[in-house]
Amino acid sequence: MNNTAGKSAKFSLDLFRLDGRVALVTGAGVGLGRVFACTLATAGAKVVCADIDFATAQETVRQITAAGGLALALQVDVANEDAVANMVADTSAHFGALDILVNNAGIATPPLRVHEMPVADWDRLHRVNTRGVFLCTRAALPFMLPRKKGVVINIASIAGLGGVSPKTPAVAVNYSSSKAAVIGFTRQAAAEYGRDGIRFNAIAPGWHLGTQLGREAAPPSEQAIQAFAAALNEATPMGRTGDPEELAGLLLYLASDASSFVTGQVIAHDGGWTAW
């Protein structure tokens, strides 16, 4: 017997529209977060752009409003419980709801091996990358549960799916373990809240140049940058790295009704990196 309860009568591109919905993106001031915020706004959502750097969040809002969208900038430290609670409450107070949460905020520390890593680097990174996802999701759920509808998209990484060779020294064990935790969190939350109409999925980006994750490392020489890019291209089946803008379509799919029966999934966006 076929269960047709969740089926729509006919496919339409309108399934990708987000008109009337409210989205909250953390780490929206730069890199992937800015791409995500602008993408959701382009699809019709009202977007809250949250970042610890308020000036960059305001710049993302400026870009959205210049294109005719609606957006609000908020400053938040996603590892601070009170700040996160205020962020979600302000989102609901300003736009009247919260439909979509994108847990994008994250940091990376210098790529040291396990025996070289200061405990402070381990704790500081997990405070943002792991605790931050938990706090933001925990604060958002009470606003989604009464409506029996919501979408949470967590930004993981291919580094959370498997080890990264030291020959590409841009990932450390604290970062990889935090993204593996995000993947586990996504799957468990999907199992817990599926019957509440709230979907959880994760995107695991591969190498997308132009983000700000490497900002804490010492600036490499131009020769080192070229050598690193060449190594990444060689190790990727598609022979190149990704552009942050290429993630827009996947994010929109997961945020919209086009993916209404998709939950608990981790989708790698990596040019085939994990296919080897």
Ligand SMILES: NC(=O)c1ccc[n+]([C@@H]2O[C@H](COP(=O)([O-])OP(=O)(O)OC[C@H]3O[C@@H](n4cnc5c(N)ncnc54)[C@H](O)[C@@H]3O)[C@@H](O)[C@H]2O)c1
The other form holds:
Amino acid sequence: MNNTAGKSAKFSLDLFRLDGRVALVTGAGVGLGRVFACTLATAGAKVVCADIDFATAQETVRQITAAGGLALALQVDVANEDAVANMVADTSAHFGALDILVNNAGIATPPLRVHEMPVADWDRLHRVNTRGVFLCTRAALPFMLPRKKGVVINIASIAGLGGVSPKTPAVAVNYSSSKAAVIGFTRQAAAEYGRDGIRFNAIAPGWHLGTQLGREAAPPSEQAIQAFAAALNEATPMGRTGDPEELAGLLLYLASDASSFVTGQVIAHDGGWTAW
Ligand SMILES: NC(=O)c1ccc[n+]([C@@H]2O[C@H](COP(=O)([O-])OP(=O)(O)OC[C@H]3O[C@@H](n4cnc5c(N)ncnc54)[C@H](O)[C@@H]3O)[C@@H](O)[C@H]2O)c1
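Could you give the coordinates for the form predicted together with the ligand, as opposed to the form predicted on its own above?
Whole complex next, starting from this chain.
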């Protein structure tokens, strides 16, 4: 038997390595963003952890450096044009480049229906979830274009792909429309920058509990939380919600050369939620 049987002549697991690359993750202080930052560092990237809450970004950096990685904490409001410009300039000044941008920072407001929603909630959410993605990407591109190389990963949501039943009351139109906008942004930018060697993809997570995203809409009691979780399990083909750590593999795939011909795609990570 040929001892190379079953092996690709060219494929190497090193395609997933990010040694020497510089990554910037927004909203890296807690939740999915911390998972993304730690994942990129584990794969060898130098990681800037940016968050509006500086103390949490510092804690993510502490965890990365304790594991032997290289990271820098920055404070940023992704909706603030000057702060975003400074964040990207500081990234380049500190680590000498910017190869990977993960637009992860996002918020959710209470899940009120359209006719009940305060205009302030609409505006506040879109400033972060939509304007923030635009500002961070706009600021990062001038650092990627001259090198003809770059990866942008936008964190959308299954809520950007379809409506969510009011029986699982955790999603409002400001949130869904912002994530649909992120998906449209991803596809248009992929079309514009494909020939510049810059890839854009979106992850559409389903329900990954244990983060702070729902803090403004927390169910009123432990019993209500249990009922909510049970409803999510019931409505998901795999019969459970996701663990934030399970997103690490998909994020690394999209960030690395393992996905070198993938751009403009939206990949749901949802236990089959969007499959039926
Ligand atoms: N957890 C899920 O099930 C889920 C599902 C679908 C999509 N998402 C998306 O994933 C992303 C991360 O969500 P999460 O669940 O980890 O939420 P989270 O609330 O736990 O974390 C969000 C982080 O973003 C930061 N942030 C908020 N506003 C910011 C701003 N203006 N500037 C900079 N940083 C800011 C917060 O301080 C926090 O550290 C969001 O875009 C969210 O919409 C999450």
